[in-house]
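Here you get one chain, nothing else, as structure tokens; it is the form predicted alone.
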Amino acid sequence: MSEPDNALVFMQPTSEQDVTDLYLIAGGDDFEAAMSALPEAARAWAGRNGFSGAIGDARLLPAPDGGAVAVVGYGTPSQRSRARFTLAAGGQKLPEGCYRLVGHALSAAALEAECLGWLLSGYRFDRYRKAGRKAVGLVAPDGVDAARVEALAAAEALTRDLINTPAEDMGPADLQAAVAALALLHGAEMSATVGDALLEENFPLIHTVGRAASADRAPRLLDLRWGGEGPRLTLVGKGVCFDTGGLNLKPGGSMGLMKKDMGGAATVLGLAHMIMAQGWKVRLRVLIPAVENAVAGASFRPGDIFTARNGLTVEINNTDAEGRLVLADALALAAEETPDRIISMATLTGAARVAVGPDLAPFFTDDAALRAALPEGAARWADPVWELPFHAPYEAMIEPGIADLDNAPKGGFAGAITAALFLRRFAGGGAYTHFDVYGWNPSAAPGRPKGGAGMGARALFAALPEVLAL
């Protein structure tokens, strides 16, 4: 992993002449008061040319000294409640240059979130097709923790890059290389258990799901460790680099986005970057089962029964419910150390998308402190989450009778909940939280281009310091 892209950091102007003042102008009832902060010539020009303070409206206006000032619409409270990165909505419409935000009334937290959106609006995935980057830079405003905002932007760019990369170039070995690069960047340690060594080290479900892939895409468990003091925090991310569905083969339309099935791994790596870049006093562990669910003579079959790392037997009723299998072994390993918190993130179920759509990151938790802290953390960094229940009466739905657990209960009811309950059986009974993320923006929005996306990581970044008493 390289240092953050220049487009995702604050700009350092070489002189005052290189900087244009930028005003954030509210609309509606607050419009006239906001406009009063502008120089008179700029205010008059804006009025004659229909500027109303609407979200997404951006103008360059004449200043008395012969230069210019910029205005970006901040909208009404009602409009802002439906937006996420308001400043970014207009910022990228300005001409190239360096801008300095002045005359705003934002709180420190709101200002940092808006600055993050501005930096994220500079993201481009250009590995395969070079796209011009518009150099619209922002000077870090006073009171903003620039290093923190840049770390969050770099983490999101890492997550997006990993998800956006096609499976041909982001197989299990490539994901291992990405973890190794992140470890090198932060002075962490990383180990990998690969191929048949998974059986020798008692990771049978990870091996089972990945055993049909070609030798150069062999299944593996990636294990990153960082930090020597403080509470133990273990992150587990689903790293299914491509999912055909196995012998329960997906139709073509459902297979098209399966490069994003390692979105859980990409998201925990982004969160790990935030934590390490900010130097938290924690003992961080990241576990990623990295596999490709391929179709070949060695594919596992519906009706097979396997024994997981923790001794529970699992009946396979659908080979396309493979993510919970690889996570099961990783969670069982995580639980053996009894960390203070275990958090898993996975692109696990279509049921979660049906329940909350593509924007919200649903989570399940039996951790009262984290449950209380997450909504505020989500609001802090424009990273919405929503709690779904570990509903105990549904436990019977994942118990098939012939084995301890069923990987794909029949009937289709409560699919996200039954998957989360399945995972909890392997998490050891401590403080466990699971995120069922989508990992993808189906359409572009300010600061959030179409494509791979981190979900829930920033909410956790804001919530965890309080929960872990850092």
Ligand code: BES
Contents of the next structure:
Amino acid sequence: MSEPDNALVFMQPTSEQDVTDLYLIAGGDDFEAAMSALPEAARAWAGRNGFSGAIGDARLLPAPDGGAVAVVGYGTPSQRSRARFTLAAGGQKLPEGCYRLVGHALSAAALEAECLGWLLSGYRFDRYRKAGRKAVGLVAPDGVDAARVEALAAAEALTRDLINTPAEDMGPADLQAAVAALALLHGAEMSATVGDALLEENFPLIHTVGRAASADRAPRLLDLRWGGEGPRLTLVGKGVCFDTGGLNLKPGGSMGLMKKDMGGAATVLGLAHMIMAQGWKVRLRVLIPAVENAVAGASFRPGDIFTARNGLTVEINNTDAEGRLVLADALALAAEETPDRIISMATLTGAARVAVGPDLAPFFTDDAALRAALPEGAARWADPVWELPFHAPYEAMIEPGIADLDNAPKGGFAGAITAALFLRRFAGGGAYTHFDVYGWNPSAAPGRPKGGAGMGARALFAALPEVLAL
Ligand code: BES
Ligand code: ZN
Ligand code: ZN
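After the form predicted alone, can we look at the form predicted in complex with this ligand?
All chains and molecules follow, beginning with the one already shown.
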């Protein structure tokens, strides 16, 4: 978790004078009404300086008796439809200080999401270079559940830190340490099945994909459990700590970002943090197959056929389609205790990225209740998702003939769908949802710096309580 001094939390002012009143001002037709809340002097000054309430515009304005007030633009509805965090867009442009939101026209839910954006805009990945952090603090506004917003911010910071850390420092053993630290924080239990023990305990595909890595980076299955009552919720995250592609080596341009191939693991750990921090009455399990897809004499090969934990045989047609292999064994284990819900998250296919781009988290689901609840959950916490189909007629594409399954259908049609269908063969036939996430922001936006990014976790956090009847 983030160091305390890096924690993304609301500010508690030390004395009343330290706090600057902040107004979130809509643009367009709502501008005049929003501005009417300001002290007269500030309003006049804002007008002369051309402040129009545009998103990203922020000003410190004079107030009576030598004080100041701050305004941040909230934009017009059409501008807001193109932005995610509007308060954060202006907030980071204000001078250092402590701000208290006194004027806005937001619902409680929208206000919480905007506050989350503000906290997230304080995130820096500073493990390798200490960057000065601008201390632009926000007092928790009335009506905001500060603990919840802070839990979501901490979860996202955890996800980002894990993804941003280079593979050299985030190998399978490091990922295990991160899971152990999270377990310790929440009083959860964690076990790990490492190296040859994977064969003894029947996780052949996790072993196969990870066996070429050096001994200190041995493959493993991490298993965290938390909570003693309530529905069983099992999260499975792809933990490929680096994906070279294996013998079907990725070209340099495609390999460059593959430290993020444990983004699914990082994201389910973020979601697990939210759930545990909020004390949900669930029996939570998190399964992470953590491997490095390396090139060595021991690498698995195209044409090899392996038997997965659930007995299905898989023909390897591309060693770069390794995520579905390690997830197969983890999903099979998950399914053995028939939990109420299984959700996997994985940086599984380039095809998902081609389909929806880097912003949207595409998901596949057999779970009608979750399907119905996710769009609202996504809107609630500024975490957009988009459903893609488990299109059964494409099942034939993953059936090669000499084995039960093909890990990389030729032609590449519907690559995200065929990957999802492959996973579903291992998920036991119950309520299963799979997210094919990108895990990365290619360019900076307010509250969302370039680099590792959680996707889909907050949408799930909002949707699951209703679905699980918590
Ligand atoms: N980790 C990659 C998928 C990926 C690539 C996600 C780029 C996000 C950005 C995965 O292991 C992979 O290489 N998948 C292949 C599958 C193919 C060989 C069937 C892909 O998508 O090209
Ligand atoms: Zn791959
Ligand atoms: Zn991969």
